[in-house]
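One chain is shown next in structure tokens, namely the form predicted on its own.
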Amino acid sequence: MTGTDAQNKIEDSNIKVAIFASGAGSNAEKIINYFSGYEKVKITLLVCNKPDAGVIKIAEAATIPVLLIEKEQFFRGDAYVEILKEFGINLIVLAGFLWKVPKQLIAAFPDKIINIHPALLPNYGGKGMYGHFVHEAVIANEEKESGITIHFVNENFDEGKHIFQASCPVLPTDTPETLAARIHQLEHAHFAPIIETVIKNLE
């Protein structure tokens, strides 16, 4: 597909995106702002598992509906698949969402759920490896570089097909906080444009 073909494809499509997030929402805000000028791509829904999460205010300020979810229905019910279908969702983006995605949701959206991880997978992934836990482990092991991985989601934590990676140095003076700040810069620079690339390749 040429660049022109890809652009025509996205302009001819109506893509509705759901963002799943659990925290302050800096990545979600970047994504919302990035696509705010697109007529054919709409951030249609924010899905959140924490009623006091900062990301909810970001969504409300952008007049994006918020769906608060609870564990019972998410893990042992229909994983809110029917509600997502009612909203016409085509793509799910995990932007700091800390629950594991259940099988029924993956089955309903095959190769249409993407996640960002704050390390260079397959290193420093898996259960319990998120946020400062990742950065602490990277520094403790005296790694020379870290970075981000954007990947499709499968049934195992952080094991889906890689879409994109970007790296940054780990400095001898780094703390988990300073490394996290550098990783956030990579996330904010790359996540939304890579989402756009994924959308262009949706069938």
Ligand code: GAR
Contents of the next structure:
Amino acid sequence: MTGTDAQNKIEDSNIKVAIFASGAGSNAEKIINYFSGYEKVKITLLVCNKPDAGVIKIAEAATIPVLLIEKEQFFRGDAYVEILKEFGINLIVLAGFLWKVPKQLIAAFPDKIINIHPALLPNYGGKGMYGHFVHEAVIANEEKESGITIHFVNENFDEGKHIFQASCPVLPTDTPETLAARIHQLEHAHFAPIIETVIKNLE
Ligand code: GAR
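We have the form predicted on its own; now please give the form predicted in complex with this ligand.
Zooming out: every chain and molecule, the one shown earlier first.
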């Protein structure tokens, strides 16, 4: 596909994005703001598994419907595929969503689920490696560099095809909090534009 074809595609299509998030929601907020002026890309739904997550208030302020999900239906029911289809969702963005994505959901949205991870995968990924645990491990290992990875989601935690990486230094004086802040800056700068690129290349 040429650049012009890709541009036509985004203009011709109606992309409905579901953000899955369960934390403070700073990435979700950036994504919502980024696409707020777009006619053809709509952040249609927030999917969340924590009733007290900060991200819920962010979605509500932007009048985006919130779907609160529970474990049983997610892992042993239909993984909410029916509801997502009813909303017409054609892209899922994980922005601080910590549950593993079940096979059923991956099968229903092949190559249409993307995740952001706060480290340079394949390092510091996998089960239990999220948020501050990642930054603690990076600092404990005296890494000189960390970063972000945006990738497609497959059945294994943090192992899907990479879409984008960006790095930043880890300073000797860093705490998990200062490193997290630097990583968040990278995430906020890159996630929404990379989502836009993915959308332009959607089949
Ligand atoms: C982000 O740093 C994201 O990379 C991380 O959770 C944070 C959510 O922050 N995700 C993971 O660790 C997934 N393994 P936010 O709620 O402020 O967007």
